[in-house]
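A lone chain, given as structure tokens: the form predicted alone.
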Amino acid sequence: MEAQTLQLFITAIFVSISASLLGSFVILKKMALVGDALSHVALPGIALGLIFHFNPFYGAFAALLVAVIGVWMLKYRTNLPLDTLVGIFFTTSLALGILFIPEPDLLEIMFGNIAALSLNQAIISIVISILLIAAILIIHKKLTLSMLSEELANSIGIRTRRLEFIYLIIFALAVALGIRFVGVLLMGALVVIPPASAKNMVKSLFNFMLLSVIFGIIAAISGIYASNIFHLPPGPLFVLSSSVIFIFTLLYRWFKK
């Protein structure tokens, strides 16, 4: 196996874990239309990355940053629900992307382009998966406890704003991790789908998040092995191969029963 395919499978790997596991609470908490909706509010600072010449993740992730606290303060501060604040965030977000987002560069963001990376890019996105994938498993039981019920929560001292607010700064950063691998447009799907077809075939929490990150790996390695045989972009192949994942765990389901 080529160096640049092994480099492009391990940190496609890595990022699928880590939005697999991400997705697992996104699906629980109802939020999967909202995650799709914030993937979009990085477009600003993408055209800023594009513009002036840095690495367009770090905009993203800057604009990910504005969006997800201002979304989490005005939620305290309003009596708005979360999805609304989210469509606010990104129609405008939308509006500027498009507006400044070079016209060359818009088809790669739009549907993202994972062979594009360097080595350094490959390592620092390997780096940063680990990273939220700890933090993920380390807040995972007490976020559940607080989806469950967030008076028990507060109840026994975890403070739910704190965690609420450390949740969505996790999915700004893996939002803009996994932009660069599916783009804009695709980057809802690489969150919620693997979850959605573990959802399908387990119950308990634990099930439910390795089924998903298997479901994501498996996703991930298919959809490069594909891009390389086909000559096709790896981000549409991922969706698609995690769209065939989950029509099998739908017959999984229904012959099952």
Contents of the next structure:
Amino acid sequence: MEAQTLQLFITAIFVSISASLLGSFVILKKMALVGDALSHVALPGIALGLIFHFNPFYGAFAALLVAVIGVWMLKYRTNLPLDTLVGIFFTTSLALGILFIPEPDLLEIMFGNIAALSLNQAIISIVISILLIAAILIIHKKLTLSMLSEELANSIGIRTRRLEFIYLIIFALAVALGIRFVGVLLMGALVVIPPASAKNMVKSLFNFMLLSVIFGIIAAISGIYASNIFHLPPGPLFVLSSSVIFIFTLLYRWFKK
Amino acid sequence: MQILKVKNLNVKIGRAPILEDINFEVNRGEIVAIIGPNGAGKTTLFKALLDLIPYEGKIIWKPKLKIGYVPQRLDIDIDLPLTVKEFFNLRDSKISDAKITEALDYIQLDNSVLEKGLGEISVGQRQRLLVGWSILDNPEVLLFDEPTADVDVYGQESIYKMISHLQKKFQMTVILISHDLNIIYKYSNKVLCLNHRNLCFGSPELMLEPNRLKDLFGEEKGFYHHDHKH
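Counterpart to the form predicted alone, namely the form predicted in complex with the partner chain:
Full assembly next; the chain just shown is listed first.
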């Protein structure tokens, strides 16, 4: 295998692990669509990066961060439902992004392009992924408890708002990382489908997180592999592999009953 | 021994006053029931007691008191990927199996429940489990927010029996919110009637008089009267 391809595989695997782990909690929180929509908010940040010639990853991360903090603050200030706020942020940023992103770049941003990954970018992606994975593993118990009941978590001294804030920052980083691979439109799939598939098969939290990660890795490897063979863009294939896995787990769920 | 004193407690959410001038005391080993219509501020009072929301006035707990809390319900899916054992571990990952078995024993659940999914077991079992979870840390006080709201009549009775048993065994103090006047009459030592204001505070016999209930709930609850002339 060429060094370039190997580098691609390894990076995709790490990014996929962090996205799947993050997604486990998106699914636990029953926020699949909210998470998906929120990931599109990266668009205007990427546009700024392209217009002013800085790394679009930083733009994406900044835009996501502004959006998640904005949503977080408005949620507590206004008591508006989360999906309403996210819906507004999402469509507004989509509109801004489409206006400002130069047309030749639009397709790549919408659907990703991992072939263009440099060694430096690969290393940064892997390091950030490892940090994210560690962060999620550290907070996962508190996070689960606060998703079951905020008051219950509070009663044993967990500061749920701060925890939610940390979780949103992890969300922003993981999504900004994944966007390079599958693009803005398909990023939600990377986060949501592997854990949704895992949930069809398991009963325990441990197995749920483990299986999400395994499905994420399988989707990453098979997506890139298929793209090499068929000379098709890897992003959509990445997502399609996930969808195929989901269908199998759904059959498992049916037959189990 | 007094373990809680609430004095001139006021809570506002936004500009709306939810609780006004609430006063009561709780002594060790008592079962105090908080009753009142929906929206009376019962859960808000709990949140203030747990120090989760800002308030004015005084809430004085005995120093270094351990408080356990049992929520009204967990809003979870039937296929939530979390086993009962893992649910215990969320509280403390180093908790020993012996300790878990002990807790299960108190709440009269079998060890086989540990490998089941938290969403899979019955509502009644889950409410018991929440009680077991909250007593892991050996709290001196337990706060129950309508622990039986979703449980059928038989389940309710058995949960209250269990609470009463725990209270006797450990001299635990219990503060509970309930709608069920029969249960309150049977198990509590003191009743706090709440409707934004503290309408009454005292023994259940005294407080559950029909006129008081009328004040609290309006007319329709008066028919409960006959249940209380034991």
